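Next up: a single chain in structure tokens, the form predicted on its own.
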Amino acid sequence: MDKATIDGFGDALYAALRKRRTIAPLTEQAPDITLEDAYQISLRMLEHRLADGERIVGKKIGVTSKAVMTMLDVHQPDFGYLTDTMMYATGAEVPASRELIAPRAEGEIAFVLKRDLEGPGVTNADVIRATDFVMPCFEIVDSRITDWKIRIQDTVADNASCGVVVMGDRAVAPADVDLSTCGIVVSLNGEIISTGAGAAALGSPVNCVTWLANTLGRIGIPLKAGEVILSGSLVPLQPVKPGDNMSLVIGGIGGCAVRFV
């Protein structure tokens, strides 16, 4: 794909994330599209957001549940860039019917690094050192693809379908929780609504940073130090709308809220 389509793809994107509208499916539009042009069209709609004044203060790994893969017809996951304007506190209110289009709500746990990793050769290890603390979160998802009908290609392209993040009440050390056998319950106003564990992203969250360390490595990309990497879904997406309440609580980590407005 040459680079003049490459942009036309990241202002569509671009635009329509501002003007809260979709677009039809790259991989309609554009049939022959791979994932390196997918991720230089989501490069492209980094750049307007930073141009707008927005920093980059991590990153986020989807696809990382086997009923995704499946959905999509890939067997990796892959990733996005997160910025200060994404990123809110548990208890707030998310401004869904401003800011965004089509959100789901999904239950994980954040990596904050205290040290930077680049790979290749980033162990598990590794990862563990370079964490400072880990936290529960919701990440919103959106997508600016209409209908959600995404392929690999169109939510890479369009920043891996990421919408906004709600960070948790608590910071834990890494070394003192199971990330994998770490039991997590998602509340929709008031009800229960799924159930999940750790071992839901690829065997455990650990698994995830490492594998985007060294797949970020590969190509010159660190994990910073600072940086807030979301770690991927313990649990099914939930549809969300105005009005609604959701919460969570992971075993050992602790809890998150957020209000949809």
The other form holds:
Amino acid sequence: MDKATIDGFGDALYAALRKRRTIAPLTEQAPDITLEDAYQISLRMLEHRLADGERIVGKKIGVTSKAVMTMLDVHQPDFGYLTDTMMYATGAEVPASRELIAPRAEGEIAFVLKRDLEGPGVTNADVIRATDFVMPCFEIVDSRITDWKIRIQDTVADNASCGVVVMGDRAVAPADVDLSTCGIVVSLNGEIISTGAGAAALGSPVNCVTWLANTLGRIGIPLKAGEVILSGSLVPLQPVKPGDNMSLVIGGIGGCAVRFV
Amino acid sequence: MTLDEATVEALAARLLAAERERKPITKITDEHPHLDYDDAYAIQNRIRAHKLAAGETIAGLKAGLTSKAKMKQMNVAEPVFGFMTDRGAWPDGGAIERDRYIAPRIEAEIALVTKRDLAGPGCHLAEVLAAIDFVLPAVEVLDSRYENFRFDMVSVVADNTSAAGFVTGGRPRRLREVDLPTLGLVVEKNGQVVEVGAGAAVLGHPAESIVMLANNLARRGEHIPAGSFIMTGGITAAVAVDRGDAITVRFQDLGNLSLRFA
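Given the form predicted on its own above, produce the structure of the same protein in the form predicted together with its partner chain.
The complete assembly is shown below, putting the previous chain first.
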């Protein structure tokens, strides 16, 4: 894919984000699109957001569950960028009707780093050592592609379908919790809709962060001290609409709540 | 109650024979479409009486169909209950004789052991929590005596809720050391994660199973004796297993259990 095409798709996705108007899947518009093209498109989209004054605060890892990997026919996760305007605090009202298109909620563990991590060669021990604390969070994914008709290239180009993030208010040192077996309970409008455990994301959320550090390291991008890294959903995605409220609690870590308006 | 004593005895004998000979039968409601829960628990009680007469002892009690989604799907308000005998006890880390069963499946559960009698009606959660001695991880082996696990609620109660065996061990904990609703677990089959879940999958709180069990037993003139080992219900979907399969379940705060089918 040439630079002009990449820029064109990046511009279109950025416009879709701002105007809340979806576009046809890139994999239909340009069937030969590669994963590399898709990441270049996501960077173009990001450049627009940075030009608007947004600041990168972290990264998200997606496609970490076996179910989603099977659905997208891939064998590895993907990633996107988090900016300051995406971040909400627990209890927040997320303006879904004004800012989102077709939001879906995921429950996750966020890693907050105290040291840079630069792959390749990063191990789980390096990730634990570089992690200041972990926190519970909701990631509200959204798609700028019509009806979520995504293949892996579509979601990668669209900043890994990231929407907004709602962070909990408790932080736990990574050495103080078993991140693989810790349970998660997610409720929608007061009813438990799903449970899961850390292992739902690549066997352990730590594995996800290690994967990201090594993947980005190969193209010279470090994970930086202070960044928030969302490690991947531990439960199935839940479509949400204005009026819904959700809460989650993760065993040994803490909880998080959000209302959609 | 729609059945007479002789029919209860005959159906219990048929289910016992199916278990003994590992020859599944068609579900009993095909023949007795009006069978109710009283009939079903009466059949289960006859099966229990026969097992005790044959020298087996009661090892514990169990709840089944404890997920709210499954209950909604089956349109029922409470789980189903059964019992386990010592014959179904398998050691942690040991081999399970696959050929003792028809089509075994496993479920990961939280088990609770009581230190006081619990009796309904009117039993409630705080009363149950006050009566808990300690918490154990457990894996239940399920095996329906009906063909292809095809059954309805009433038939499954008569079949002792598909109870077949169990493994426990791990790291017992006091109730105050663990948070049962958020307690997570990971089921691995042959080294691959196949199921994950947390305690709240069971009625929002695993001890809620015991509340319902105590109240259910009260209607049948029974209670939960002190010292009972109670498996509170599957947290994950049942996983089919066969000869050669190895299962490991990792529990948050409760250690691991492993078993293999030989």
